[in-house]
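As structure tokens, one chain now follows by itself in the form predicted alone.
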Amino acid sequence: MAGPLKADGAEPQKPAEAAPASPIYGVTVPKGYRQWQFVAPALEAGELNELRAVLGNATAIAAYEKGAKSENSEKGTRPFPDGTVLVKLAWKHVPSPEFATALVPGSPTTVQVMVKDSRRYAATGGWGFGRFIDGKPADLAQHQTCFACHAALVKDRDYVFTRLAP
């Protein structure tokens, strides 16, 4: 049964439904970030054997770019500024039906976000992660990996892998 209706007759609107979050940080998949601007690409061999892109928002975009034009310009900014945003979106590779030297994307794999939020990440470098499968977060488990690998290969870098492609 529905609820009361509202005083013109209509049905009330439901809540919008919250996005998934991520175990321990609560980071989303931000909306809109396909219409973002392209950061870097990345081939991961091996293992995981991934076409990745990694793509900023706004302020992410000025700070590579402040960076680049800088004396520091292999660092870019560093730290990144708080409301920074990176996606990086990864599909398993796979040759092109077309032509036999080229690797296309396959199916999806992952949306990893970072999101800097200094107050909010303080015991993370100020950096909040979210690893999502199929639009849903992957378990606590892969989440706990997140910010020890980052601290371990790149905390120089405020955390962060990717460099502005040329």
Second form
There are 2 protein chains.
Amino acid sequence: MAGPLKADGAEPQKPAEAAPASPIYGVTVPKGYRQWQFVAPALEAGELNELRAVLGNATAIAAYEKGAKSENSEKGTRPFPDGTVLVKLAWKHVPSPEFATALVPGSPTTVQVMVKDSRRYAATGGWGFGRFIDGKPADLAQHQTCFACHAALVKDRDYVFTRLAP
Amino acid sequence: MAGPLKADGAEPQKPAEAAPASPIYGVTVPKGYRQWQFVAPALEAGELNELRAVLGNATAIAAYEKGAKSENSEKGTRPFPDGTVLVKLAWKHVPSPEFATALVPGSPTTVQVMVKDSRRYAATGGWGFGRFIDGKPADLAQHQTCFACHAALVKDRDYVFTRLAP
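Show the form predicted in complex with a further copy of the same chain, please, because up to now only the form predicted alone has appeared in this conversation.
Every component of the complex follows; first up is the chain already shown.
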């Protein structure tokens, strides 16, 4: 008989589907995020040269929409409430096979996740970060850069770059 | 008393929220499409120079996903079933105010809709088209170009350019 048994004879529960978590933050790729609502696309034209799209869970979208209706719409979504989760998908871009002037998604590169939990992540503006490559978290060094960059560039937008596309 | 009354004294029902329909096809902007699932982003680098994103209703997404799992994934989603609706949002792009190398959505330009109804639109590959600017359909001349271009370039993909982003 393989492995220990619990008192009732059942095999111990294994977290068989435990998703791999990011270093520092323990953030995982949220289940079902591909069904979440669309926030905005982007083209990152720098070194990475990627097409991107941000999706948000219901809490994120509600906060964005409240912000969009607010007179102070630049600030209205800030801060995002606890429970907000944003996922950024990124792909290398390739020319459309059928339409020469269009760039469309090629291979996926990273999936990046931001989770708002103001107590758990009090030291990083209330946000936990995860960067995943092919479902696996990137290394510690990469995760050490997330907050520093968001804090340097978008601290006054609750550390979030992406606006809801009009 | 303004206007005619019905026999029961109530004012006649007006189609107060009747959405304006496209010429040729009678396609309207579907209600709630902004909540639909995300299909893919694109950058149209030509004359239009737009960021774009395609969203699909549940029928569209189911067909895309079936296609993505199919061995013959280039063909697997084709043809899309009746009831498929695809919406392409487009924006002028602007540099991100906070991240110089990123292009993000600026002003919205068009919302373009494809509706599959193989009987109603039998003459145009089963698809009806609508192109809307600020909620209003573009003119007849613009709608005369939709099918010709889709037929010339992506007839063997059931007239749909956009693939589900991996």
